[in-house]
Partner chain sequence: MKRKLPLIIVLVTGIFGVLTYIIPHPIIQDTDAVFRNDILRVIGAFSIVLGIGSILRHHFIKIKRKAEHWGYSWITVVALFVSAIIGLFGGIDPTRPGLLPTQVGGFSFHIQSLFTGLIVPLGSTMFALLAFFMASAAYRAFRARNLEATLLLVSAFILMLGAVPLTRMIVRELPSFAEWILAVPNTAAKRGIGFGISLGILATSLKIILGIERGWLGGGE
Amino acid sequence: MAASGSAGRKGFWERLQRIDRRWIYLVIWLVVMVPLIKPFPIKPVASPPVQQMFSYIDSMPEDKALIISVDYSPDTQAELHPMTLALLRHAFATDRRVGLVATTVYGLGLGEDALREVKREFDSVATRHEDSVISGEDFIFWGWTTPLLTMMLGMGERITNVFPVDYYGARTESLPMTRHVKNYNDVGILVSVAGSSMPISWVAYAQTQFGLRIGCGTTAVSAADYYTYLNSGQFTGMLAGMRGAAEYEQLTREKMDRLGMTWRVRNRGTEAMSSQTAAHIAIILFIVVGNIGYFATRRRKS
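Could you show the structure of that chain by itself, in the form predicted in complex with its partner chain?
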């Protein structure tokens, strides 16, 4: 009896080690999908790097612009796009001038998508001209140009030389915002939202040469690489992964509530936190079960 029980247990652990990967895929699919359909409420609390970025943008001089560099592509959109949206909302809610630039062709479509969404949110509740968000006055979407080095260094001298026309084909020299934002001297901070090492290039060229402040929005897996820059002060703040996006959304929402802007917007980073929480816990459980199986099998073999 004892021998057959032992053999049964041994079989169980070994079978567990060789579980069909499709079962794992099914579990992951469920733990991601179910909380997306029926999320459980989570209130993100800002971590120090996110708080640093928010506080700086919130308190920078009024005449200084915020530049968002859309340096990501659709593959990392889920994590990074909510950051761009939250940054735009924060900037427009506090009447900051915003410049958008893309270092990849993919960034053009994503930048346009983000601008259109946030512009629609603000315009739908605007009752007067000053409350609406107007291209050329409140923001300029400069677009994309090549090569990178020319763009990053050239914008420090004169932005209109690098971008004679904006993304929509308007002469940048003729846009009202250009009178206030000529080069990096008129910029409070540039936030590079990137799934690559682009924030480091901004540090190397725009910060080292012109002293421009750089912030960074990055995927969770890349965040570990950037803590060196954050600790040295080269990054003024950092939003890391979906969690960073959710935390910035929370701070922006609180700020907008304080300003009386109580309209409802979709905070996609916060919405996705339920799924991320469930997925992380599922992966941890998988690893624990896998290790229990590994040790049980090894003990029997030894």
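Now that we've seen the form predicted in complex with its partner chain, could you pull up the form predicted on its own?
Only one chain is given; partner chains and other molecules are left out.
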């Protein structure tokens, strides 16, 4: 009986070694999709680069603006768009003036989408004019222009010369926010959210020429290329991949709760991290079970 039970266990491991890999793909698909449809709660802990950027934006002088450069395209939207949303929420919750600029035509639609979503969140609960998010007063979407080098250098001299009209067609010289944000001297930090090497271009031209602080939001696969800039102090913080977005969302959520802004918003980075976490756990289990099966069957063969 004991020999029969041992043979049965070994048969199980042998069958497991020969399992059709399509079953594994099905399990991975399920553990990725189910949390996306119904996310389970997680509470990301901010890594030092994320905390560094959040703390700087949170504590920079009130008269300094935040510029977000939308430097990504739809192919990296899933990873990077949550960063733009979280940065906008943080800025509007703390009454920071925000300027949005795009370095590619793809960034126009993505930037406008992010502004519309966050503006709707704040306006839906506003009870007075000061609580609303107003174009031209609280933010300016400058849009996109070319050539890139002229834009990056020209904004350091006078932004209205580079962008005579904003994305919506209003003359930027006439907008109330322009009285406070004329060039890089009035900007606390520019955060380049990019799926390319655009943050390095901002360092090369805006920081080197004008001393502008630069922050970086990038895809996880590109993050390794940017740690040199982070460690040298050329980047004031960095958000790396979906995890970076989720960590910034968590910090922003906690900040908004402390300010009494307790309405719920959809944190897409955190939602996606629940799916990613489930996938990682499933893969770890597969590796463990696979190794047990390998050693169990090898012992039998020997």
